[in-house]
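Below you'll find only one chain, the form predicted alone, shown as structure tokens.
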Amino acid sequence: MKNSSKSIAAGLLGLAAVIMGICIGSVMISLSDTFSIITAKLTGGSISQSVDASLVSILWEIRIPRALSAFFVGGALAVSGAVMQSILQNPLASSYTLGVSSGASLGAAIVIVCGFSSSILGFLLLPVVGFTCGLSTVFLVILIASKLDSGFKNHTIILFGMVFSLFVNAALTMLSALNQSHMQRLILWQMGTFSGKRWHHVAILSVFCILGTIAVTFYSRELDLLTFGDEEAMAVGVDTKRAKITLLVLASLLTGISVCFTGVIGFIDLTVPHITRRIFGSSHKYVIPLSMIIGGSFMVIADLLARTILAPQEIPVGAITALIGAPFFLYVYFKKR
């Protein structure tokens, strides 16, 4: 099957995953009612009287924003992971390698523990602080690595990323231990959840995810060349240091916006790029956009399982991504060997 046909299949998979995430739950909503409600909301028409009013509220105010949030977060993490693996030439690199999640978690923990509030930012205070701290960690890693290693080698970036990540995690652990009254909320935030997501979350996540993916796609050629090593990329005229910094910042933006709104959700950023390459090849003009679609689909299904397996109790979505991601990754990886 050619990549064009596979791309169409991936798009249909994404659409099917979102529809499942919308329709399935503690209250089942039929496809006909779903399309009727969505059509009426988008066109401003009237909803059929046969549709229960409570279903309209559940679908439009809860289910659709949650499913779309999961899709864009999964897509952003997958694209970020694909970038990290390519520019660092490390199959185990992920979007959290440079400490984005650790920095964001520490920022969020400070807001939660200190009880900060803002009449200007409102609900955006926690995401903004988390996002800022996550990016600050990355910029600090890039700054120190570039100063100590003029060649900006991959092992230097990974080493300093791991050191900063461990340091920030230690600070976060101490903060949690000294403020046990907030520990449950801190732990829940670090495990990741899409509960309570609304349309304003979807708007912010979708803009960052789509624009970030488009921006990364423009660097597909550089990513292809960096995969073979810095020397090969420089030989054909690629400014490797500038390209790496730009791509690292873009990847960190995608990870940061995801983490600060939903908490830390792992595994998708590590596995989805490998799955995408195994199915569609290594060309990044396919890997980047299709990683977004597959990662988004995977996250929607994981969130669906997280809220339905033990309903009404909800399982952390990070646990689901690891439980179903590991076996699926192994199946896809070894299938063609």
Contents of the next structure:
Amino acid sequence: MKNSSKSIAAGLLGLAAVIMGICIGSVMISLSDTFSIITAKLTGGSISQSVDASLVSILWEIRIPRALSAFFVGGALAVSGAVMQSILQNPLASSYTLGVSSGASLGAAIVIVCGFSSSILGFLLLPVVGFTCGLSTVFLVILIASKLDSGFKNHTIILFGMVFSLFVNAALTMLSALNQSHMQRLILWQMGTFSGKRWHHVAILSVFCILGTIAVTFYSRELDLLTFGDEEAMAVGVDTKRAKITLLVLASLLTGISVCFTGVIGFIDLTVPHITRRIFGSSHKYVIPLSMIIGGSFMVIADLLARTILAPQEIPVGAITALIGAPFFLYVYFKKR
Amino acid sequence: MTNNPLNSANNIISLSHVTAGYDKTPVLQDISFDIAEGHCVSLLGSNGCGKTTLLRTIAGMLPFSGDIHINGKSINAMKRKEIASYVAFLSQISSVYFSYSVYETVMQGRYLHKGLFFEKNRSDREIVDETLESLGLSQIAGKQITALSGGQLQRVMLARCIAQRCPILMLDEPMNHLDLKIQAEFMEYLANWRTTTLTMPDNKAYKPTVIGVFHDLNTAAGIADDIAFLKDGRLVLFAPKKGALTAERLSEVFDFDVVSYIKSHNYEFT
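Alt. form predicted in complex with the partner chain, vs. the form predicted alone above:
Okay, now the whole complex, with that chain kicking things off.
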């Protein structure tokens, strides 16, 4: 099959995943109801009398924002994972390699421990502080790595990212140990969830995810070249240091915005890029946009399972991504192309 | 310092008092020489004497002090892309992490010549096809590079350099992983390529210049016009090969009696 038809298939899969995420749940909503509600909402028309009014608010206020948030977070994480793996030339690199999640978690912990989070301001403060601290950690890693190593080599970046993550995590452990009363909230925040996502979350997430993916796609050729190593990329004319810093910042923005709204959800950033490369080859003009679609679909399905299989109990979505992701990943990776 | 006797107007590369290295430890010290356009230079010296570092420095990949001019322009004043339009660099690549087809890999050599996005224009495609054909890679154009042998990968990377269409080609141990037949083909290809002329974007035609590190002394001596001898990061001699390759000098540079070793190890094939 050609890559163009495979891309269309992936797009349809994504659409199907989102529709499933919207329709399935503790209250099942039929496809026809779903479509009539969506068309009515989008066109401003009236909804037919046969549709229960509670369904309308479940669908429009809860399910759709939740499914779309999951889609954009999954997409953003997968794209940033693909970027990290390619520029660091390391198949084990992930969105969190440079310490975004540790930094964001520490920021969130400080907000929670200080007690700001219960006020109305706190709801805003938590993501903003998380985002700022996550990005600051990355900038610090990039700054120190580029100061100490003028060649800005990959192992320096990875090593600094890991050392910084561990350092920040240690600070976080100390903070939680000293404030045990807040620990549970912090753990819940870190586990990641899509519950309570509203349209304003969708708006912010979609803008970052779509613009970020487009910006990264413009760097497809540089990404292709960087997978061969810095020297090889330089030899054909890539300004490697500049390209790497730009891409690391873009990838960190994508991860940062995801972490600050939904907590730390692993596995998608690591596996989806590999799955995408298996299906579409390594060329980044395919890998980047399709990682977004596949990552998004995967996250919507994972969230669907998280809230349905043990309903009414909800399982952390991060556990689901790993539980279904690991075997699925092994299957795709070892199956012959 | 020994300078090339040719008129300096023909010097495509000139180095004066270049000191370079990694993280402030100098590997190369006070190197000066000029390379005439169209010449082939072999760098000779024992392991760790700075041959690869010298290639990287001339290609503008390492910080250095002193002056390096390519085609009369200081490389400090050149952008990465401008350097890459003059210099193609075949480095020692041992493994690739992500898979591309042979065709895609060679097309990467056209990076500079393509527009903002990834649309390939016709001349790029023609150049890539032609390069694949001339290096005998057309049959495997659709193959993934992770499935290639070391020798095939090396040829693909050479094709990528050739597709770059630069007047200067730097080769760092290009014969690694190549079997004898391919080595012979490679040398023949290189000899042929050197008889061509390359037209740069400035519309000037250049005779191809080669700077190479060759593991095998015979190859190094056979292809070169000039030899640069390096020892412990310093230039011992830069001179036309005739008269430069004496047993005494080789012993000095390699720290052992190279010529007796080669003679005593010549197997008599029947």
